[in-house]
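Take a look at this one chain, the form predicted alone, written out in structure tokens.
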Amino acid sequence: MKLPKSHPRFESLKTREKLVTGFKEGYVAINGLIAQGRGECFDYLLEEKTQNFAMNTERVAVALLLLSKSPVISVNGNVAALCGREICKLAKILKCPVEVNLFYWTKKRGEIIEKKLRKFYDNVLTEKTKKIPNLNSKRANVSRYFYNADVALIPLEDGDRAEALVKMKKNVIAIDLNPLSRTSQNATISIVDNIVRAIPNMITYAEELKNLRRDELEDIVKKFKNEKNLKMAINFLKGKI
């Protein structure tokens, strides 16, 4: 479909027909499609942007991964759809692997994911050895990777595998519109943001802070309150600020 710029929900429509078409191909679940409307009502109260509390927010969560020895990626199909390109980038920036892990998994779902994702970068993970303790669904089988890294980035997460993972005392940077979701309430660090924008500033700060001494990236996560953080974000979409 071919949608005019000079409409005025040109952005939206674009990142829908973005699902649409991985809906097509056979990599987005259906179910994505409802998770996509339902994220897109918060982002109409955050008013379509970067807020500055999310634009500091990422950047903090770009220094905590520079500082991790073993940080990764996780991405699922609205992901693959959404961003599949600019994981890649920030993965390659950042020196760690993507991996493919999804709710609704088969095996070719995984597979056409793994081989759009591989179209930008070689180090994708697909291979499922290990499983997260205290959860049931297919998102707890993992690679050996991801059960030992020490940071996790999970875009668009399910909450009960951003509890578990925190559970198992890895720090996660979850990326979603709804500071009052599970998966927001239990990360390390929330960005309420909308992927679309959240990656691409990321990647620019990724670019700024990637040649800077380790005290100074400790400095700026060490001022972070991911508390205060979501209480900014919940009274921005309560008109409080």
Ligand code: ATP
Given for the second form:
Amino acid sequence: MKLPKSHPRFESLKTREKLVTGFKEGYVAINGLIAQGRGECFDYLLEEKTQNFAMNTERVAVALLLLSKSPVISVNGNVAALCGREICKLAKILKCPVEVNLFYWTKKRGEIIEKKLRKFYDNVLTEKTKKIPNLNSKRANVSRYFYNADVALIPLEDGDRAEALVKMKKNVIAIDLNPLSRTSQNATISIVDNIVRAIPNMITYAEELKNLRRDELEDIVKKFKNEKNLKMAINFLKGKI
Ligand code: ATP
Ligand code: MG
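Having seen the form predicted alone, could you now give me the structure of the form predicted in complex with adenosine-5'-triphosphate?
Once more the chain from above appears, this time first in line as the rest of the complex follows.
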């Protein structure tokens, strides 16, 4: 569908259209459309823009990713549809692999997403030989690299899996519009922002921070407190209702 740029909800409609196209192409799960709806509700309250607390958190997250020995980015259908290209660009700067992990896994969905990502980036992990402990979903199946990764960036994650990854002693960076979700509440660093804004912001930060020394990056991470960050996000929402 051709969307008029002048429409007051142009960005939001464009985002929905990408998901609908992804659904028609067979890789966005129908439940993914519902998840987007839940997110949009919070985005409305966040004024559909990156608030200062989220901008800072995105910077800290990039600093941690640059410091880590074995970072990984997890991609599902919604993430691939909304910002597959940008995720690959970020991964390239961070020199880290991306991996497709699907809650509603089918071989076909997995293959379509992998193919989509490979158009932009080579380092896509496909092997699924390990299992995240204490997790009863298809999203538990991961590669050996993912299993051993020290930092995992998990946009639009399921709360159970975020919790299980933290239990594995990984540093978990979530991107989730709901600061109250189990994912945001359990993550090490919770970015409360829409992925369509968060990932481009993180690309800009990655370009900027990749030239810093380790001690400078460590300084950025040390100053950050996720509890305070989540409190700021929740207080912002409270001020809106
Ligand atoms: P949790 O499992 O973490 O408790 P949930 O069960 O409430 O969360 P899910 O349906 O599992 O929610 O996943 C959808 C989550 O993804 C929601 O928290 C929603 O806010 C978030 N979300 C959806 N679309 C976006 C988006 N475009 N950008 C960022 N977050 C989003
Ligand atoms: Mg959930």
